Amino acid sequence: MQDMHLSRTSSAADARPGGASRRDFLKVSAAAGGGLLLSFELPSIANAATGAHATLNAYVRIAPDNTVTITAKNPEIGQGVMTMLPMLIAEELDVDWKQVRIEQALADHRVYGRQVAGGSMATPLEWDPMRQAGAVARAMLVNAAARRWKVKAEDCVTAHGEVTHTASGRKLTYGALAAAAAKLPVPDLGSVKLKDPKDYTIIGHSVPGYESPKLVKGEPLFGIDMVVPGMLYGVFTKCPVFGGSVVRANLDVIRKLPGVRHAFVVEGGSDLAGLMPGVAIVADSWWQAAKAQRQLEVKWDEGATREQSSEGFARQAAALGAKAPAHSLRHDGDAAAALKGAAHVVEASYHYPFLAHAPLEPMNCTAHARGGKVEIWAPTQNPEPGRALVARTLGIDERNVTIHFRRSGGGFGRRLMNDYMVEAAWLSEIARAPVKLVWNRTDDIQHDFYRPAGWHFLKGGLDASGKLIAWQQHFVSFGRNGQIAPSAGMESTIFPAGRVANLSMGYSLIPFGVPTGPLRAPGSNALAFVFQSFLDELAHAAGKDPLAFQIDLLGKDEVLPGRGPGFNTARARGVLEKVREVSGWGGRRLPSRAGAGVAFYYSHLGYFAEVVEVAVAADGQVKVNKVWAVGDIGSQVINPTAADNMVHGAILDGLAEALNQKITIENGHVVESNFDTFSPLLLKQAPPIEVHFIKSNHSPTGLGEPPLPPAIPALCNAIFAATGKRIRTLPIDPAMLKA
């Protein structure tokens, strides 16, 4: 995390790669059936700065029939990581993909190190370790073959899961060598060479998702599909006002309903991310539990948050925005003086709402607590905090909590929190049976950790030539006691910081009781809308083409301070220039009330520029005709088909947020309750998307998040080009766009 960074998001979103030591210890043992099992104890890249070590274990298992089983360490939430990480191992192992079988790892940080689906960090953190895992295994197999043939290892080559002695043409399969290889010393990791990228046969080639055939057939892979013997079904009702507690409930009535085994009050605590107060119902079937839940009558003590509302927050933000910021974030030059001397000053205020994650699969978890131990089957993005939460709440040792990953039907950051996990464990503990807890859609939307709302009050100054000479920004966000709420912060290094001589950023905080957390592209999903929309305003005020204005503002090629390795102006320029080319920017005559907008953003180590073309009907309805996206995520696009899918999904998420979505707070309650009031993108709203990648000389980075942020401002800028009306508040209101 950079200096002067307000964000208090989870470490999953903020972790970034660091230097890994080459002092690696590897252990080898024979697997069942004479196979080869490789276990790695490598320094954790995420914790390299502290010297902490994470253990990576049991990635490769080779059977005598030459089948290679590779363990996927991270949770699969639809981003394709269950396929992508084994691809890295298989490439360096030098096997054919058709030989590979994939197994999902257990959640165990002592064995696998960081096992998180968040922050688009799987690729940057695992690019080297996973390839090394395959390369070391390959070297051991070569050494085993060389000993058998009494030749030098360097005279042997590998391909297709076989070792070949070049001079004699003799060949042995990995399966035939595995048992012997298991008995050999492990080569020093520093001496094992990785492949030249020109020799890749798997990396950079499209590979179908490993579980895709099962998904098409509807096989039970998701958390919500889990079944264990003797399982009961649970629902959990919490106060509609965050932090409220139970006064009384009609439990005598509920306990008499068909199929109901247990109905009880959960006292809970005050941690919104933990076990909260509520009423639990456990029944023989989920339908019986859900029917009982609808008849539940609870008297709540709603607490202080009942006094809060979206309208109240907006009034407080307006009052704070009219004053000087309470806290300084960045101060370059003298923005106030430069604004006074500017030839033209542009002033605007921007607002974005709270957002829910609303994955298609609502929160769920199956747990079996017995004998001081808990076994859990969870679609979690972040298991270790869940393990600690369950252990702490149940008063047991963390080592007595076993977590099995289940595929997630979407996560988007929601499943970085594990409140549903501890609820299931608690219900199982009380019911003395395995319990599958399933939230309904209303539970899911009204008890989320929301993307925070925010308000930005901006002034920009241009000189007589149209050059940006001043930037002044007051950000009003949420927090308590001077602490920024989770995911509610802003970095001080967001472009155009470092490119405007006179720049001032500050912030003020509104106290609140609404839980917040990271949503896909945390922070960036909102801040890109503000920064890139206001830069578009400034470009038009300067009488300049918006894309050229941004390229000019980038200035010379250099790396400015920023997240991760910093903000590379050359890479930003590269995606802008490429999107100008592929979209035909400025080269097409568009009909009346049609327009194109452009935006770019650096997010989660990736650079994306996007052009959106829209048509706005006379009634104000917006139709997105097409999106062009150009990304620079480093030297390799590991799985092109999956990469293309992720870009499409991220852009569609961004368009949905801009066009359809908001969470409204009234009297401490969330108003929206289902997809009719919090709508995902409709099929008729989904445009064609054309995706291009620039391969740059940088280590590969993640892709789940960086395509999203530019989609929103590019859409809003396109609407301005079509109608002359600025979008400064989300979601977009068609009424203001009527002809």
The other form holds:
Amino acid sequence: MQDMHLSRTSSAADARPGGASRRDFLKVSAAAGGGLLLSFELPSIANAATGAHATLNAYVRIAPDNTVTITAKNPEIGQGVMTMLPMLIAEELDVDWKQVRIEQALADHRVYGRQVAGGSMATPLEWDPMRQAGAVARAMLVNAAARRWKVKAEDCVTAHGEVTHTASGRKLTYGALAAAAAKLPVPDLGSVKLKDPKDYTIIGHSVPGYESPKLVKGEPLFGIDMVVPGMLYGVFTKCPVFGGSVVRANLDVIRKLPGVRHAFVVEGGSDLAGLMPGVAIVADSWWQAAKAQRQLEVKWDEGATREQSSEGFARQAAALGAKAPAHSLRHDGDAAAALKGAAHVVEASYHYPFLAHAPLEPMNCTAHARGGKVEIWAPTQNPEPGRALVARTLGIDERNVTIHFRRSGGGFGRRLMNDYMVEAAWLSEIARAPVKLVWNRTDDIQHDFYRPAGWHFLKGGLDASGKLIAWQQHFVSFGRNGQIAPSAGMESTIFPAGRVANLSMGYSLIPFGVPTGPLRAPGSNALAFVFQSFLDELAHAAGKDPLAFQIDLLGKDEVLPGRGPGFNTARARGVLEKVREVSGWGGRRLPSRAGAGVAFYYSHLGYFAEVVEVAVAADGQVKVNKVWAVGDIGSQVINPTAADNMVHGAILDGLAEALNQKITIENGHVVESNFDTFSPLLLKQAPPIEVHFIKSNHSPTGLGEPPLPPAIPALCNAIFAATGKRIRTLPIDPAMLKA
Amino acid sequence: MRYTLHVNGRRHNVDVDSDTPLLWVLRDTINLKGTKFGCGIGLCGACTVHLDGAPARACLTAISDVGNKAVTTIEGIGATPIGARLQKAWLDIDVVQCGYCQPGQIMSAAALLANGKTPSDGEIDAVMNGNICRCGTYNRIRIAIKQAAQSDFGTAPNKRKGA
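I have the form predicted alone already, so could you send the form predicted in complex with the partner chain?
Let us now look at the entire complex, which starts with that chain.
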């Protein structure tokens, strides 16, 4: 067995965003059965800035029969990453997609670096490393062929998984060359040429989801489908009031119920994201465990947050909003003075509620703890914090926690938290058997990490010409002692910041005890509603077309400070101009109580402008007739069919948040309990959606999140156009829209 | 209690409590995992199966109520011409995102197409509205159903969105 390990310095990798100089590592070996096994390690961008070198790995395995097996490093939650990342490798490797087999990696950051489904980051982080992995392997195969034929490598070309010597027409498959290639020196990364995008045969071409043929037949791919021999089934009941603990429970009754093997109190801790107090029931079948759960009687100590409620938060927010912000975010010019001198002042307060994630596959995890080790099969978006949590809670070394990715039936940010993983591990530890923990829907909706509610108190000032000259914003959010709760913050760079001469932004915090966390397009999913709705109000107050008003306000083309490389006003203008064109903005006569609204947003490195057309019935019911979306996510849309699907999904997600969804806290617990009270968008509500992309001269970025935020304000702005009623509170209340 | 079930043309003898939902018998006793648990109270349609050809929510169907009815699940629907056409259309249109709801979607669609007629948009919306897709693949679901309903489907050139 040949095994080579080389370290190289690369300049090619420095083209990536964040590109400090760094070393790249490449490891190549002969695979079992005589093929080529290439493992490719690159430092992650996240760590590059600090100089720490994590590694990213992609594996390419080529068998003698010319089958190419590519390892998908990131967890699949429906975002298509299991197909997309291997497409990048396959493109530069120059193979046909039909040759490619994909295997899901094990969760192991020491081998693979960042393995997170979150932040729409897979594309920007992996665009270069994955293509380079393919290109290096291709170069080695070409070199192997050139040696065999005693010709120059430059005189050989590749296509369809074969090397051809152009002059003589001789051909060899990669499979025939792989064993020899594995013994060759690894080319310098900087010297390996990447394809001209015009030659792409996979990138930019629609590739169906790799696992879809199995999924439409119901094959068992998800976390909840996991089976381990000897497995028991668990349910876990926590206090409905967050952080409450168990005083006593009728365990003697529960233990006598059919199928129940174990019933025990879990003392747990106080970390809302960790193992919380509760009562575990482990049974021979999930149904028996779930039935026993219904007979469970627990006396809870509800703890410190039993009094908290959505109404109480709203009262506190109103009181805080009447005062100056406790904390300052940004001050440009003198907003107070400019408002005094403004020809027209618009004042408004906006509010959005807590939201749950509610992926369709309930939280679940299968764990087998034995002999100081735990093996875990989890639908998770973020395995490493789960590994650390399990190790810490069970008092074992992280190296003794093995995590297998299972396909997730949706994530939306919920499975970035690993509370259900540690619960499964604990139940297995106590039950001394493999345990599959499955939550029911009420567990899921009442024990989430919620999108935080928020309140915004705004004043905008226009001069006599309708120019926006002042912006004052007091954001009331959640947190303690100036520490903002998870996902409850606001950046100071959100447009129109930087384009209003006199601007002040500040925030105040309500202390609370509700677990919060990232929901798809965290921050942006709420803030886009506030900023883009209020700008629409200001445009109307100025007597200007809302789309033209925003383009005017964007001003000259430049990059303003903002997330990632900054906020590029030209790209924002680009998507707005394009959506004006494709939607026929302003050019259509609409019937009474119908209207169109527009919004744009920069989030997760992507730019989206959307136009929504609605009709509002006399009873106030909102029907979305159509949505036009224009995105700029850089120079390539890697997998167009998946991209189109993802944009649809994100927009429908936004519409659901605007039309259907609210989590209410009463007496310290969540009122909603299932899809009747917390509903995803239903098919009848789904409008036709037209998706367009602008291919701009920027490295490709992600798509899971950016299309969502503008959908909400575009809808609300359309409702204003249709009815003259301004939506300032979500979800939309049809009662206020009656004719 | 002992029950004899006829699932996808095969006999299964099971011994479960009489109130056990068909969903959990399929998933955990017979080990057919394609029928999914989403809400447990008939709101999401992820557990849709056919009983003698009629759609039913397996989470609300107690095993004691199944009787001699033939149970068809996503694992068996491909053996029917409509099921096979739907599965092909689902792949052709590349409907799937996470895929968790799709077995239930296909089972509801198969019941909708069972009468051999091409459904109107209104009929598709009315029947399929009970199947939640949290990823939002609804527009592709509509297209795939229409494609599967075409009598010449399978011979016509494939269409794929977003190309």
